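The chain that follows stands alone, in the form predicted on its own, written as structure tokens.
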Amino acid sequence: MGDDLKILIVNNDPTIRETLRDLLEPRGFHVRTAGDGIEALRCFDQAALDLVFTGLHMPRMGGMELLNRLKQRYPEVFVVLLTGNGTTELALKETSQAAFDYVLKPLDQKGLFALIDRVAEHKRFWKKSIYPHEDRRRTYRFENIIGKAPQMLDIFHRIQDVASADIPVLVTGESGTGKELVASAIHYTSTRKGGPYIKLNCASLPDGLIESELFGHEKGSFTTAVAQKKGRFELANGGTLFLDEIGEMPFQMQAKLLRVLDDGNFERVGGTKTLHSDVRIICATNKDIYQVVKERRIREDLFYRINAASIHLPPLRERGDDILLLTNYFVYVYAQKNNKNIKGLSKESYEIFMSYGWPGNVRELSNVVEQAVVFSKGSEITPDRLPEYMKKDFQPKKFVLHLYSRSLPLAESTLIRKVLDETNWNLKQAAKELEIARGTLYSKIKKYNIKRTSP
């Protein structure tokens, strides 16, 4: 069956289109086709689409003037390149750099079925809530782990290899970029999801007070224990402990936590009986972690301990069009949260977007579409609304005409023609990017008789 996976083959040449569609419906896919990609945008506008397979060279609007008008505005869609020979090494280039894969023609009907599957496998993935609990998930920032690049399917795979195990996992990756998010995911996803999921953050402690945090105190036990406290460990009992920033933990206190990861024993500071806990222990960190051991700041054996598993977070500025994915999340998010009607972001915050760094991962752009969305009074966010710093080192791609002449005329027609198309002929639209008014936008087109051509 096809998952219902709704595809949509854009080619000029018209037997490419039809054997891909007498391939594809007899398993069950949804298939559209279109000739070229103003044609295919059109399609678009009809239906969600989950898969477009694409030719690069088409009339009108080929396969990567098509694939960067999908990436602005549709990211959620997995786009694959359709190619000869003679064509390999450009497209391998562009698949690194926007699409999700190639196809080399003449088709292998293996690999074309392998790559689907990995789409549909990557799609129930995405769709599927990875807190099945719906009070637990709005103590959350983000609902989802969202993406789509390929690597954050391997990570998909590896949360639900590793919360079936009941190991110790260590999370690795920068700072923002949803170490968190992937622990409370491996707990609610795991045996355990029934019971607590506690959190300690050890570079947030004094050194002297971590003990006490971890492993609870007896009254009476230091100056400010007024009370028996029982510790994380004892709280998290037949559930999750999560130690963020587990390189930050005093040396001193590595020995203690190492007993109790080997057999669950501990005391309260100032007690002297032995408590038991049943806890699976997930630590996380922003640092390179191999040169932490290397350094004597944590212990070779506390670390073999912690890491029975890992899992690596990329950074967003590797993750391609999940940012534009992630965007339109938040975008989504905090307009419903701010009562505004905005809709995504304009063309030039888009390129912002996509040039900038992102040095805080998916925490900072969540930060930064929040204050732009609080800010904003139209249906887009602009660039004025955008911190300085992201725009300080922006240069706007140039815009490029192929022309056969010096010509004015020729030059204008050949202009206002390209900008019709990539707003597929939306005329309030195609003046606003031209900069002039829509009546001046009608004298033009009829001067120089500028026909829209038909799909």
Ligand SMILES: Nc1ncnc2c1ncn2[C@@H]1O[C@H](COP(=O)(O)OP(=O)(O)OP(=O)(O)O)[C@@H](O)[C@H]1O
Contents of the next structure:
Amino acid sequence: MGDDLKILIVNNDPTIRETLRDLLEPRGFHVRTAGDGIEALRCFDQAALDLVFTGLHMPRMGGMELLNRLKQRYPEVFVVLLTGNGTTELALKETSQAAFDYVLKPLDQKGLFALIDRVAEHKRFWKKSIYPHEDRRRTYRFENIIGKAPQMLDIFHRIQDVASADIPVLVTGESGTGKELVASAIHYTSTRKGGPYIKLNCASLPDGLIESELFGHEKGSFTTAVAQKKGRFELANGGTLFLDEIGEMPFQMQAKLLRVLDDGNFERVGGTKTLHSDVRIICATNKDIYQVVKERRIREDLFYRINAASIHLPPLRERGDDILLLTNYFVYVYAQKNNKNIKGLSKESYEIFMSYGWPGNVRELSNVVEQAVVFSKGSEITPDRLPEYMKKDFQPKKFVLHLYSRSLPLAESTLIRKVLDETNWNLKQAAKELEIARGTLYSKIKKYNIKRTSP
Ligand SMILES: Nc1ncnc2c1ncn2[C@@H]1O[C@H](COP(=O)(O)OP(=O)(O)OP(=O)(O)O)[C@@H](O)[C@H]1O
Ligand SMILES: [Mg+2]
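Instead of the form predicted on its own shown above, give the structure for the form predicted together with the named molecule, please.
Zooming out: every chain and molecule, the one shown earlier first.
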């Protein structure tokens, strides 16, 4: 064990600090301790840390304030709330304001080690820091894909699994979610990485040209074919071919594609010789592929052939703190490029970023950050540098439920509590918003012992 994990324990109770230290150090973890939030932040000024266990109530700066500061400045760090046994109720109430990655009782050893395992596992995927001269920050990335959300960790695993399997892979997800990045990560972690990586966007070509792009043509096979040309299948021999927007592949081409996928054989346009190519294909689409199949725009047999394995990228809005992780990364990249000294988002911008829906996903985030960086004068990105449409629907206290704690009861009770607060305990209205019967709501309030805090 050990894995070089750097852990910070923040608590004003020295017994808790030392108990945890005694538990962790013998297992090879680097442990630091702090008595409150202020001391904790100071530790971050000195070294990169991976995991923070913090209590809630401490002199000077408590756990909530520490969490908020860390999330804004170091979204790459995992923050775990240690609740004392009786204060769980209070802890749950406060987690509805901002999200801890996990909530744990200090003496729950099994939970503690399971959690550390998870963070260590994530760390296995880290490449060298993308922040070359700054060791205080790290970023989670696998190849060029940045991510810390649990769904992204699953995707990193999946990429490794399919990379070694040498089967066709279908990558799906909304526009801008990183499908192309995933395709190249598969190629570059597979045994074919020494071979060529060739791409073709099926939507960008007129129907007549796609066949010659895929399979090549012989000289004189059509009027503009002034010389022999190799197609993508031939060029990708020994490597990987990425077919983007496969849902746009003309129907009459699909039978030919199926054939080459079956046995690797094809002919150039206007050619008679059968050629052979050893290619692994990866396809991508931002369409609902089942709908495309249903509408018969893609042959069912072809669909099953290309979908031997699949990877689905979640929209950015479902990735919680990854929004901040990516934001910090893009701020860093564009500040370097434009020679600016910008550290990150201001508090108001941070709230706008976390509640905005990001329909264009990571691509949109990258564009928004680039523009803001170019036009910013100070050291932070303030809301006046953000496009109007992002601010239009923004309500400062809009609730974002982060589902990082994997506890369903915690997620459920947090949501119920929040909706009750927002509806001023109007049970009828709250039940409607929660889409449950009023009786069900009532029994859940009792089950979780939810109490009204303000009149
Ligand atoms: N997790 C990520 N980490 C870093 N950069 C990312 C990530 N996801 C996407 N990007 C960047 O966002 C942009 C869009 O990604 P990409 O082209 O892979 O999206 P896509 O899913 O193929 O979109 P489309 O369906 O529109 O083709 C690229 O510049 C890419 O580098
Ligand atoms: Mg793409």
